[in-house]
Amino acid sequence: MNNEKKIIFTDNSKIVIEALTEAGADVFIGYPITPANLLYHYASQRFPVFMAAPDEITTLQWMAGFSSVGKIPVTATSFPGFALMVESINMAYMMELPMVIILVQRLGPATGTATTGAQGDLLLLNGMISGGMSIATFNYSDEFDCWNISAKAVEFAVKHRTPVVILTSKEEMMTKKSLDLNLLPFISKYKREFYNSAETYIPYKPEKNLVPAFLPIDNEQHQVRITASTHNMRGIIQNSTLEAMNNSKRLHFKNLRNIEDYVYYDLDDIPDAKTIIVSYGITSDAVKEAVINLRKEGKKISHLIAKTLLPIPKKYYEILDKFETIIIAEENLTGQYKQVLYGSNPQTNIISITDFGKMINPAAITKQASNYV
């Protein structure tokens, strides 16, 4: 083990697109936007292959054609140009075609707070796929996940053949800060499997954990069909079978079942709280330090970090049942994520902490919080 520091001065968005690199992505196609614009500078000196597309919806076609042939695409924008993707997204959710996509949050709707801190687009990823679908979503809080997170992200996107989208905000890609590198672990390859058999190959036929095997349109052995409408195994288009309605409902539930391999959270808990207070992304810096405020004190309260955020991990209502008040965090103004875990009417004991148009000072969180320890 070397224990001599190696000091860089750096940020996240360099640290995402090397993590990235290093777990076998290796195409990146995207349209400059703020505040997504260091992961797309770096992408072009990083990844294997860079292409700049003329638009959004054209990045996520030639995703989709890359993925298509074996090759592991990446991409990164912010709000406008996720919402130029989403018929795309779903596209190649049907197809069940690996990919990522980085969504950097910046406060809307006006443009003139383009580049205000936010996370405001939860909701949004969350009722996004047709049908209400679930899609692998996951969250930063620290350069730590920045890198080990998007090297998992890349990962349950090719082993479970589905699109990835990792949810981060313009303070965490942007912000330059210290960091030794030897505290970063290793990332390996993913090593990617493909269908080998002389058997005839059928694309949609679920094996593993729903999970169809993989074969790129231009293998020699086998003809591949992929298709974004209802589709039975076989990739033929079928409007209302049996068979092509469950492979529809296959796609949520593939998701569903694999994301608890894959729940990643910090669970700061001290014994006799009655209270937690629930954060994710960059509002989690500005609860740690409320919750040093808050047990100096002498108040007891716990603290969670999610960072799989969708579908909802069965393992956080199991952390979150054993408290009286849970007090939830973030910097919108409608209480997505409460939203997201409770509902649009919660039991009175469920309490947002929110705010809107900046960030949420830590000051601010220990006064409300203190209400309700």
Contents of the next structure:
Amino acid sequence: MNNEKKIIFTDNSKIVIEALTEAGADVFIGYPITPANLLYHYASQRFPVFMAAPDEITTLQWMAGFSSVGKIPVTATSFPGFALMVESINMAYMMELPMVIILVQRLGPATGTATTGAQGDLLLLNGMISGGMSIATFNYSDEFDCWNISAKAVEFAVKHRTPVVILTSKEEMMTKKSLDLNLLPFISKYKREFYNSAETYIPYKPEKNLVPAFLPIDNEQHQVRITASTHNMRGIIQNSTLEAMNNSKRLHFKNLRNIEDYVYYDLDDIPDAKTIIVSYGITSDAVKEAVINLRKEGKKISHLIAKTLLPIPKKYYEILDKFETIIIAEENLTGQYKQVLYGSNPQTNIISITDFGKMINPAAITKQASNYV
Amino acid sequence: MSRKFLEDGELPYCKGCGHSLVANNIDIALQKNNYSILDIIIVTDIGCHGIIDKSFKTHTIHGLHGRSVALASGISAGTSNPKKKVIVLVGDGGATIGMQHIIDAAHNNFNITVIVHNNMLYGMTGGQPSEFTPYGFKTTTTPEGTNRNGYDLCKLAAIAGASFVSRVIGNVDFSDVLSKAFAAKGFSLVEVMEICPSYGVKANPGMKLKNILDAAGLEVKTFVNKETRSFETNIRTNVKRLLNDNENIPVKYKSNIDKPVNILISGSAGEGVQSAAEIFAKAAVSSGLNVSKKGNYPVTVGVGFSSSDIIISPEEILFTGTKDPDIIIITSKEGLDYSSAIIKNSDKGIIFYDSSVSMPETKATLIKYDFRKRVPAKNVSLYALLYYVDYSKVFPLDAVIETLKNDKLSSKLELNKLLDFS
Ligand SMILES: Cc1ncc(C[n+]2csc(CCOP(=O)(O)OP(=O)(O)O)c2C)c(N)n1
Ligand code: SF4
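Got the form predicted alone; could you also share the form predicted together with its partner chain?
Starting with the chain above, the whole complex follows.
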């Protein structure tokens, strides 16, 4: 890395698309929607294959098709489109087809306000897979995450044969900032391995870390069976045999087990702090400013930025359990990550700072948090 | 002919179900066309017809109700192996809920063959009518018979652009038609008319398939058989990186500000708010500052307000949203309306505003100027920002001028007018 700065003025959408392709994602399929349009636009210039689907269900189905022949597809959408994708994401999850879905949050319900950001879709993701199973969900807190975590999301999806969601929001994808390109580390393309034994291929036989080996469905050597219905290891539909049930449960435990190797967070911890603020995504910068303000006032407060959101890494509880008061700041009405972390009737030391319809201001966080420090 | 692509033994359907004949005809047709077993990728929908996967020795993939054609389109567009034959098995139910995918696949001419098992009802869920149930045909929930005709799927697929479309009655050997469909380049569709013994026959005792089709005007024939260009995936090998060195903004100027300045410029759509903010921001970067720019506008970008939050700072910028701005620039009435709450609450800022708007009560310092009278409306935002740079000296005016000269906007601008603040 040379020392000279290479400053550009860019939105994060560009950084995300560049990182995904560097990591090996090779197909983008999408249907335009604000505020994911910049991602769509850059993808149309950067991905080796770019396809404009006629809707979001088709988007996900085409992606599954590409994934089944060994490609690594990506899409980007917002709630209205994501809602249409949910059944198909379940399909890809059950089929164990890698892909990356970027959900750029905007203000709901329904069409809501397309040009206003929000953090309102986390609970949807937490229960999106029927059966309550977990799906790996990452998010960004700054431009460096947009670079590094995008690449890791591709890696996680491919390595573990699973769809992965990246949760972000309007301002994160559209606001422009100055950035020194030299601060972005090199991303090496993920080296993918396909099944390459002469023995009969068993498409859902768990190997290392509960992940079955992958073989494209257009290969010449072995029969490949892929299915989204409850199935045994050979991919044959079965109602509820023990083998089939174990296979379905494995999907959940596969994510739960493997997320522990992909736990990304920033912890700004100071000695003797008894209160911690948790944030993710767009609210993190505001919390960083609030923490600076609070410390200037002599208040002892720590800050955890969660970047691996779901399934919840064990590490987060290890960190949080040491604090007397836990404040969770997020841009939605009801405190969604609070509910994910601590349920809908949390103890009184679990505090929510929320706002709806606008970014939470550092001053508001400073004021509310100072009541608990 | 003995089976090659199907396993030996019973097929998984009710006795007498037309779906069995379809499976057997597929095997015969594939043999006629000399395919090898692993050349074939069978994509099945949800419905009785879709429980066939385990009977095929080929590659199989079984997805969602109605989405099989879209899934198959993705497989076909994704494979780089031209030998592969992608075949979709779908019912009239799947064709109902997923009709758009069929039209779309025909329109794109994806290289797939779709075999529609049209038994005129939803077999798997208990015999309810589909959008393809013909007039008068009785189903479990329409014991009087449906009161309108179903779609003619073959006509729809033909109009949409399919290469090969045919309707057959599924009680004879129709493997020759399937064989032609498999051989066709691009999108081919065969609609097989059948009766479901468990629900269809029970609800319509003694009814003849031929009579039903005649009454509904559904012709049994080949609708299209043409040589066309099938879909080809455009794989680009020479894509350029997005984060290019040529976007690099060299730092050539200096700024004397020692703390962040929050600027809100608020005006009307179509008056260059966002592009002016971008020029300003880049000029700040070339003056060694950290910069962020956030846009605010309604979904219809061409009407109403348009505003931008810009932060220029010698330090790292964290929160990029609207805070209590140090500088507010208002160039139009729409801009004022959007920002009026911020203006009323401002007690420390400076507000530059166009003389055409009337300012609400505020503790901020007010500076009025004839922005709109002096330059065309489309340049008013840029002019106001230049005015602010000249007034405040946050960074040299030359930084903006150089940024402007490197911008595609520059040819359309009269710089001397934009720099005249007399
Ligand atoms: C999204 C969705 N809606 C409804 C269903 C329930 N469902 C399963 S099969 C089916 C209809 C099957 O009819 P058809 O496609 O004609 O196939 P057949 O059973 O007659 O072979 C329906 C409605 C489903 N699986 N998915
Ligand atoms: S219910 Fe009807 S369509 Fe389904 S298998 Fe039985 S006969 Fe065939």
